[in-house]
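As a starting point, one isolated chain is supplied in structure tokens, in the form predicted on its own.
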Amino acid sequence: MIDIWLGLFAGTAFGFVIQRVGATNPQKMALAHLMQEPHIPQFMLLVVIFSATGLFFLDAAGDAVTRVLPISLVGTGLGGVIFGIGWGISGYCPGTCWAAVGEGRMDAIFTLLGGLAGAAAFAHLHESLIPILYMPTNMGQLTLADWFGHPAAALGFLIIFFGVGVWLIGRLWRQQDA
């Protein structure tokens, strides 16, 4: 029972964040899309940093709980291709979507309701999808940490990869502005 207060104050926690930072208005969205709002993205990216070393420390305390799931480039393309035209569709991802409707955007309830009959949809064909889309071009488990050899050394350029992509999209994007 205290897992599911933690998930929900933590929730909660990340949903007063991405409301403060502005994730949760549309139009900031689409001009984070049109490189025109550096803000969104830079916290994107800065979240994956905190969230990824967050995650280090805890597998290191032996606290940590993942499951990686092995990468299949068809089913993850055409997954990132229909979650990027909802997004561009509607201006929300899913973690927004939830926040903006706790901020009362009458427009991010429709927003979830297409999310959640499309989980459904997922769902209920999923068994008829592996074969299809997911089996053939099955890669197995792939993560940084196998590529750089240990955990620490995956964290490290991480962070380093991302950390540049904070401060290009802070001069570049920037740049359009003026």
The other form holds:
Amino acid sequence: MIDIWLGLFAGTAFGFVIQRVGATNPQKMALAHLMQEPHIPQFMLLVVIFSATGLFFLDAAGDAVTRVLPISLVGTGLGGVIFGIGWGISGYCPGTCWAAVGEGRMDAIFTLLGGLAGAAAFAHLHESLIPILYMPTNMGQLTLADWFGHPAAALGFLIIFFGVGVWLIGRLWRQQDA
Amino acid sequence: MQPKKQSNAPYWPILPSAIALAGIMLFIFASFGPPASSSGFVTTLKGFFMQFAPEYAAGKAHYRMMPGPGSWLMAFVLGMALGGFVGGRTFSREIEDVPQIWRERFGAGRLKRFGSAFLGGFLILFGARLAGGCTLGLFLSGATQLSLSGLYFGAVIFAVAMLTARLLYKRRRSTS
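Take the protein just shown as the form predicted on its own and give its structure as the form predicted in complex with the partner chain.
Everything in the complex follows now, all chains and molecules, and the chain you saw is the first one.
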């Protein structure tokens, strides 16, 4: 029962913040994809910089529940391609569309319904698709720490990499706006 | 892209917002486990099928691997909607059913926009379930855990969404 209250609290706070920052606005998201609005992509990278740093210490204290998802070259990649097309068309993610429905956006309701249909379609085909698309190129639960040998070095790399990303987005986005 | 109504409330600046959201993510990591949202769709469907076709729900691996309703996941996505509702109610900015950029390219017809929003929703969930997560469950949570799957997925979804938006809105007349 406590899980439900924790989930409801976390979800409400999450939905509120992403509404306030404009991530539930498909207009803003489309402009972000068109490189005319830098704030949403910069925001996402900053979130990772701060949460990865925090998780590093939370993990060191032994308090974190983590679960690294495996990487499958074809499964994760093809899933990403299909996701990217849908994201470009609708301007919503699976998470933002819940918050956008709450905010009162009519088109988000249709994205939510489409999402239920898409999830049901995949769940129906799971047994046929996962063995063909996901498992053959599944390389396991790899992290940057496996590459760098040390978690602190991996975190340092991520912070620099995403920090440069934030800077580059600030330079490149909006400049195409004629 | 100047807003017509000058009374529009400004969105929050990104730096404090990112710190706030990272704090919420850490709260989740400390209390329940990696944050996720596309799984909430599966959880919702599982609840539906458990009610109306229990044998189907029990026979499908994708439903067996997810918790049903009455779980953290279900509460989390409902909380997302609640948070969006509270956010929207306390924020003075006009909401458009058809985004301006879409109107300029495809017209103000709601049917076209709602149909495409449905199609987009279908694709994001189909893709997310194949990859194992979404923007939050795979990219944000994954990259926070330094996972290669999260970074790879993030790079692909950004690149493909940018390309899709470019093709979709190509013939948009210049605003500004």
